[in-house]
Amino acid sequence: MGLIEVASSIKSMEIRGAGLIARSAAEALKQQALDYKGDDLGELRRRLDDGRRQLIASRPTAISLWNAVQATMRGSSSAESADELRSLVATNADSFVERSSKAVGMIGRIGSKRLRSGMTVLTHCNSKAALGVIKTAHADGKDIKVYATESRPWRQGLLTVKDLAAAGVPTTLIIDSAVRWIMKEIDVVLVGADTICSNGALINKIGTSQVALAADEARVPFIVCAKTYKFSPKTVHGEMVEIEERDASEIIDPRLLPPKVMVKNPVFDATPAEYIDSIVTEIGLISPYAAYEVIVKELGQESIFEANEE
């Protein structure tokens, strides 16, 4: 598949999952590297520029798409020569997979640390970061019991309830509007990470701050799980994170609809620092507050120069 063919298919949310999204970003741009046989080192430059403007227009709001993107370039404006340059772009792609292929398998052994035999949980959503923290807590011995969101319009709890089942999990499926009925027979929540902000907030599906509020006034603990390619860089320097608004057909054919009745359908909403308890990321549990150091140290100076740049 070629980098416009990633790129549509990100749009269209046929690639979807924060994880597949940077993987398939990072690997079109390798692609695009690779295809070119030329030795110009400055149409090799045009071109990936092109194609790193192309993907990030796919999905604006989703920073693990330009952490990934900005990974995959990073160093690049360095290179001396087209085989250098093509030479670094396969490097850095094939080293961002790698990493965020093991990221899951790393969440999942540190997050269910924090589970223990006889809890039930909470997940909105499809989050393979939140489930494989149920599963490898499952999969430990662990009697675990499930309850997961339907997560309209999409309904991508059907996905989680179907994964959950094919791992043996006890699962039970709810409407999002049963969140605050149920929180009464939870003991975690899981959730996973469109963005982590650099003051902590995190942003993710629709309903997920609902669920927030419902398991403060609860007493019941919040964790988000999340790798560290879901932080944010632009944060850094002030920039709000854009919530991005989808089609109302997602929601209903808008010609059933009575004149003048308009439909709203945010994909994300905004969850402050001081709803969550902790973050479990590929390199540890970690307080919402820290989300800066994170940011300093596994992203770089230079991914926040180059945020402030844009």
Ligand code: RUB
Contents of the next structure:
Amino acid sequence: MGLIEVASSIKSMEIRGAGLIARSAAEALKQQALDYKGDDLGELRRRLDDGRRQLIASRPTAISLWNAVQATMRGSSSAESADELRSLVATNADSFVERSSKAVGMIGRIGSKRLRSGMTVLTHCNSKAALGVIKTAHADGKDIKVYATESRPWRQGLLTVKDLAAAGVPTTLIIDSAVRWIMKEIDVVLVGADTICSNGALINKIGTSQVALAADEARVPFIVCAKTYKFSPKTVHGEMVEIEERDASEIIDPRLLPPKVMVKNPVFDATPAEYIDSIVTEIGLISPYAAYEVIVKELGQESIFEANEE
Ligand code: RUB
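The form predicted together with the ligand is what I want next, because the block you gave corresponds to the form predicted alone; please supply it.
Complete assembly follows, chain above in first position.
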């Protein structure tokens, strides 16, 4: 798949989930570099820069996309030939994809220690990181039950129940509005992340903040499963995370609506740090209030400088 196709598949959500879009973007940039066979350094830079912008514009909310693109392009300004630039981008992309894939496994192992046999987990939407935790606990022989929300309008919950059922985890699908009712049966909530802000706030699938409110009311721990490249250097500069709004037709066929009725379709929301017990990352289980340190230590001071240059 060429870069333009990858960017449009991310936009149309054929490629979705913050981790997967990040890995796909890194691979698309690598492909863009390898597809240019010429030796004009300026031309290769222009192609990569165009590609970089198209990928970043494909979905605005998940910082994983921006972090992946930055990591893939890091050091590229000092390349002195097209060959050097090509191999730098390819090496960066490979190491990003490898680190990202390993991180999912680490998160699974660390997070699963928080699950004991007999626990019932609630998850929202479809997060590979959160499902990795559940599947690791199950594979370790723990008796875990799961409630999975449908996650309207895209119904990513159907992917979640399919994945968990294939792994043999007893799973029950619920509609999003059943969350507060079901919370009395839940021992822990596990969700993924599209972005974690420097103040520890979580940006994730619409409805996540309502799940967090219901968990808080019932004193059920709310745990986020997120690779460190879900943390946002941009928010260190006070930048607000753009919440993507998608077409109304994803919710309802507009022809079914009475005249003058409008539809709003925000697809992510913000959960403040105070509702989050902990964040499971590949470097360990941390407090949401440690988000700034994660950005500085894991993504590096240079990511904060780069974010300011945008
Ligand atoms: C998916 C979503 C997931 C996060 C984390 O939204 O909100 O919870 O992306 O996923 P969408 P992962 O379907 O709109 O992309 O843990 O797989 O990175």
